[in-house]
Structure formats: C-alpha cells, structure tokens
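The chain below stands alone, shown as structure tokens; this is the form predicted alone.
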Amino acid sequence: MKVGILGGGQLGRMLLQASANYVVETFVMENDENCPAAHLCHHFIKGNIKDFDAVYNFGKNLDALTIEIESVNVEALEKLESEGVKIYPRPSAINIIKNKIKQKEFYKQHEIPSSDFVITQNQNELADHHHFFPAVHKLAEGGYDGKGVQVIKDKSHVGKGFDEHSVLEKMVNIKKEIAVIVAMNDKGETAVYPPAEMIFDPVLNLLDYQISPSQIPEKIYWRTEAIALKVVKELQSPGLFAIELFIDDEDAVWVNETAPRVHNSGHHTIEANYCSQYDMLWRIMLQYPLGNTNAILPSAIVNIIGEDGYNGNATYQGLNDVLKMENVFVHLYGKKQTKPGRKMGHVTIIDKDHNYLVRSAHAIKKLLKVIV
C-alpha cells in the first residue's frame, strides 16, 4: 500500500517511525529536503503543500494520504478524493478546521460548547466589540504554535490585533487546559485517549510541560470525553483528531480548537499508552482494528526548546544527565539549526507517582538546554 504524508516536520518523522510495524510504502512532500522526516520515508518529493498542482501530482498515484499540518491545499485533496484516493481526515474536515472562523461557526451550528465570538475584517473593527474584552484575537488562517494569536485585554490593546480576516473570542477564565485525542475509522468506530493536561509557557505561548492522564474529577473527565467525541462525530470523517478544551473556574468545559492530525499533546503515547497516536493513525489508514488507548503508566512531557540568544548549529547541554534519569525517554527531532523558541525535541517521563512526574519535568527543564 502506498501512503503519503503532506508535511515533513517532527510529527511526520514520528509517524514514519511508527510505520515500521506495517508493510507500507511511504511518501513525503515538503519544501525542505533537510526536514526531520526526509530520510525516514521511502520516497521524498520536494514541493509546496499549499500548491494545487504539487499536492495533486503527489497524491494521484497513492492509495491513501494524510497531513502533518492543516495548512494544505484542500482543493487538490478534494479532487484526489473524488478520484478514489483515501484522505485522512477528509478534505471537508480539514476545510473546517484550517480556518478558525469556520471552526467557531461549526461549534455553534452543532451546539458544541465554545466561547462567544465575532468575526473581524480589520484592526479598526476591534474597538466596536469592546464589550467582548478581555478577548483573544486569532487569525482566520496561518496561525501556528502560538503565532497568529493575540490577547486583547482592553481598548488600549486594540493596536495589537490583526488587520485582516480574524475571529475575536471572548476570553474564558481557564482553570485547566485539556487535550483529548480521538480516533475514528471508516466504519465510524471510535477510540478515545485519556485527557492530557497542558501547562503553557506564558511568554512563548508554547507547551511547557504536560501531565497525562489529567487529574480531574470523574464527572469532568467524562464530560471532556463526550464533547471531544461529539466534535469528531459531527465532522463525519475518519482520522485522528486532537480536541483542545478549557475547564473554567466553574468547571464548565469549552472547546478551544481542534487539530485534524497527530498532535504534540499526544507525544507521550509512544511510551505511555498501549497504542500510540501514531500507530493508531496507521491502523486507521490501513483498515486495521483500532488500538488500545489505555495508559500503561501516567506520564509527563517536557518540550526541548531553543534557548534565547542562540542561533546556529544545535548543541544539547545536559543531555547525558537527562539520559541517566530513570523512566525518561528523549526524542530529538533531527533539526540541525536552533533558534530562540524553536521546538527541537521532547522528553517523556513515565511513572505511577504524579509528584515524581512533576519534579522530573522541572528538573529536566533546568538541566537540558539547546545552545550552539
């Protein structure tokens, strides 16, 4: 079977590593021939995943196709789907999710709890919606890893907003931020991973560390799962989805965003769950039974981020000390160049003791530095 991946970053790299369990011929398209996934696939094609002709020509001789990032040419995927290529997830789902305005309208249409919003065409319109403040302004398309998102606390912050098609969301008083990964196959069968709790770096707006399963009351646990399942079932598409949710101060659960692909919040599943999110996506694409999503042990993830003030060939300070730690698994993404804030890898810790996970996460953050 011939399967293609649009995008060759760290998620594509880990997806390809999981493909070793199956008899499959892999293809990757990415603009950068030195991308993390390039050397792990059977066939690498240099090309722009946003270009119609490039995507169509890449996929027309494949059996199935998936994405590593949602900023792809959906029109080309629609044509490929009409010609019999299996697309995971379906182009109709990608089309909704890749545009944050369409996402919010989708949640509203299907009565999925999400914060109130208004659409803005330019920066000047923000002042007209001051009753929404404090709010979060998000670019309709193109935002990624904290970029394209701006907090508008009051009228004095209007100048920080975006002067293009965007969505203004009323801010939620967040107590916890949760991610739930849901798998659905072509038969409509589903499998849900335990919710993971994400703790963010307030400066970079990137994942600082993560704990899974999240320590939340059972009632809220089941509500997050039910809402995540509803999102995926309403999208009516097989594939793997990560649903990011907020739990507010009154324990209400709100959907923030959905990702139509393997996700950073699911890195821990490689070691911590019986079936990783990457293996699960291969099972879906190859028409195999869904895997076991249960946790083997609780886990934590620490992102390895390029240090401030360092640009150039990456060196990993403290790596040997981290590798000496028990129940710790280091994943480097094969990126040769570091720069401030760039994701260079992650570390997974597994242990039955929650306090040990938190202590280890903080210790790793202090020990492991990406410099030049």
Contents of the next structure:
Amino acid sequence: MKVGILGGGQLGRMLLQASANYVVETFVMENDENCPAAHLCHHFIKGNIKDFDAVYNFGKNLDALTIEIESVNVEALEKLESEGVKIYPRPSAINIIKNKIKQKEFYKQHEIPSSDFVITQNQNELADHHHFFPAVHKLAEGGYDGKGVQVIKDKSHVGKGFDEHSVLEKMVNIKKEIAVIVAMNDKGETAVYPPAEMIFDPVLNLLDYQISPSQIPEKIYWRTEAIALKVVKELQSPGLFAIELFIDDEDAVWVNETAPRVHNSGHHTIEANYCSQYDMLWRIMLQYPLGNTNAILPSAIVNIIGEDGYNGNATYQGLNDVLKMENVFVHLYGKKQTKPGRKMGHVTIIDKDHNYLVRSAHAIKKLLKVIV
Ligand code: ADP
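Other form of same protein, the form predicted together with adenosine-5'-diphosphate (ADP), not the form predicted alone:
Let's see the whole complex now, leading with the same chain.
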C-alpha cells in the first residue's frame, strides 16, 4: 500500500517512525528537503502543499493520503477523493477546520458548545462590536501557534486586531486548557484518548508543560470526552483529530478548536499509552482494528525550544543529564538550525506519581538548552 503525507514537519516524522511497524510504502511532500520527515520516508517529493497541481500529482498514484498540517490545497484533495484516493481526514472535514469562521459556524450548527462569535472583515467592523469585548480576535486562515490570535480587552486594543477576514470570539474565563484526541475508522468506530492538560507559564503566557491524563473531576472528564466525540461524529470523517477545549471557572466545557491530524498534545502517547496516536492513524489508514487508547502510566511533555539569543547550528546542552533521568524519553526533530523559540524536540516523562512528573518537567526545562 502506498500512503502519502502532506507536510514534513515533526508530526510527519513521528508518523513515519510508527510506520516502520507496518508493510507500507511512504511518500512525503514538502518544500524543504531538509525537513524533519524527509529522511524517514521511502520517497521524498519537493513541492508546495498549497499548490493544486503539486498536491494532485503527488496523490494521484497513491492509495491513501494524510496531512500533518491543515494549510493544504483542499481542491486537489477533493479531486483525488473523487478519483478513489482515500484521504484521512476527508477533504470536507479539512475544509471546515482550515477556516476558523467555518469552524465556528460548524460548532454552532451542530450545537457543540463553543464561545459566541461574530465575523469581522476589518478593524472598523471590529470597533463596531465593542459590546463583545473582552474578546479574542482570530484570523480566519493562516494563523498558527498563537500567531493570528489577538486578545482585545477593550476599545483601546482595536488597533491590535486584524484588518482582514477574522472571527471575534467572546473571551472564556479559562480555568484549564484540555486536549482530547479522537480516532475514527472507515466503519465509524471510534476510540478516545484520555484528556491532556496544558499548564501555562503565568509570566510568559507560554505552554510550560503538559500532563496527561488531565486531573479533572470525573463529571467534567466525561463531558470533555462526549463533546470531543460529537465533534468527530459530526465531521463525518475517518481520521485522527485533536479537540482543544476550555474548562471555564464555572466548570463549563467549550470547544476552542479542532486539529484534523496527529497533534502536539498527543506526543506522549508514544510511551505513555498502549497505542500511540501515530500507530492509531496507521491502523485507520491500513484498515486494521483500532488500538487501545488507555494510559499505561501518567505522563508529562516538555517542549525543547531554541534558547533566546542563539541562532545557528544547534547543540543540546544538558542532553546527557536528561538522558540519565529515569523514565524520560527525548525526541529530537533533527533540525540542524536553531533560532529563538523554534521547536526543536520534546521530552516525555512517564511516572505514576504526579509530583514526580511536575518536578521532572521543571528540572528538564532548567537542564536542557538549545544553543549553538
Ligand atoms: P492557535 O490555533 O494559533 O494555537 P488558538 O485558537 O488555540 O490559536 O488560541 C491560542 C490561545 O489563545 C489558546 O490556547 C487560549 O489560551 C487563548 N484563547 C483562544 N481563544 C480564546 C477565547 N475564546 N477565550 C479566551 N482565551 C482564548
């Protein structure tokens, strides 16, 4: 079976690692031939995943295709699908998720709880909706990793908003940010991973580390699971999805957004769950039974980020010390060049003791530095 991946980032890289357990011929398309996934696939094709012809020509001789980023040419995927190539997830689902306006309208239409919103075309329209403030302004398309998201607290912040097609969402008083990964196969059978919880640095407002399973009361746990399942069922597409949710200060659960692919919040499933999210997607694409999503042990993830002030050939200070730690697994993405804030890898820690996970996460952040 020939399977293609659009995009060659770290998620593609880990998907390819998991492919080694199966009989499958892998293809990757991406603009950069030094991308993290380029050397792990059987066939690397240099090309622009946003270009119709490039995507169509890449996919036309494949049995199945998946994506590791949603900014792909959906029209080409629709044509491929009409010609019999299996696309995970279906282009119709990518089409909804790719655009934050369509995504919010989808939640509303299907009565999936998500914060109230209005659509804005420019800053003038944003100013007109001041009764909505405090709110969060999000670019309809092209935002990524927090770029394309602006908090608009009051009228004085309108200038920070976007002057193009965007969605303005009511601000949620977030108590916790959770992610739930859901798998669905061609038969419509589903499997849900335990929720993961993002812990943010209150000073830097950046993701500090992640803990799974999330420590939330059982009632909220089931609610997040039910909502995440509903999102995937309504998308009516096989594939693997990550649903990001907020729990607010009154314990209400809201969908923030959905990723139609393997996701950063599921990195830990390689070591911490019986079936990793990557293995799960192969099972779906190769028509094998779904795997067991249960956690073997609780886990934490720490991202390895390029240190401020360092640009150039990456070296990993403290790597030996981290590798000496018990139940700690280092994943480097093979990127040669570091720059401030660049995601270079992640570390997973597994342990039954929550305090050990938190202590180790902090220790690893202090020990491991990406410099030149
Ligand atoms: P991206 O897709 O770039 O990661 P998100 O839509 O996930 O952007 O938003 C980034 C962060 O902004 C979220 O993790 C959350 O902390 C905050 N955020 C987003 N939407 C809201 C909202 N409606 N209310 C409060 N905070 C929000």
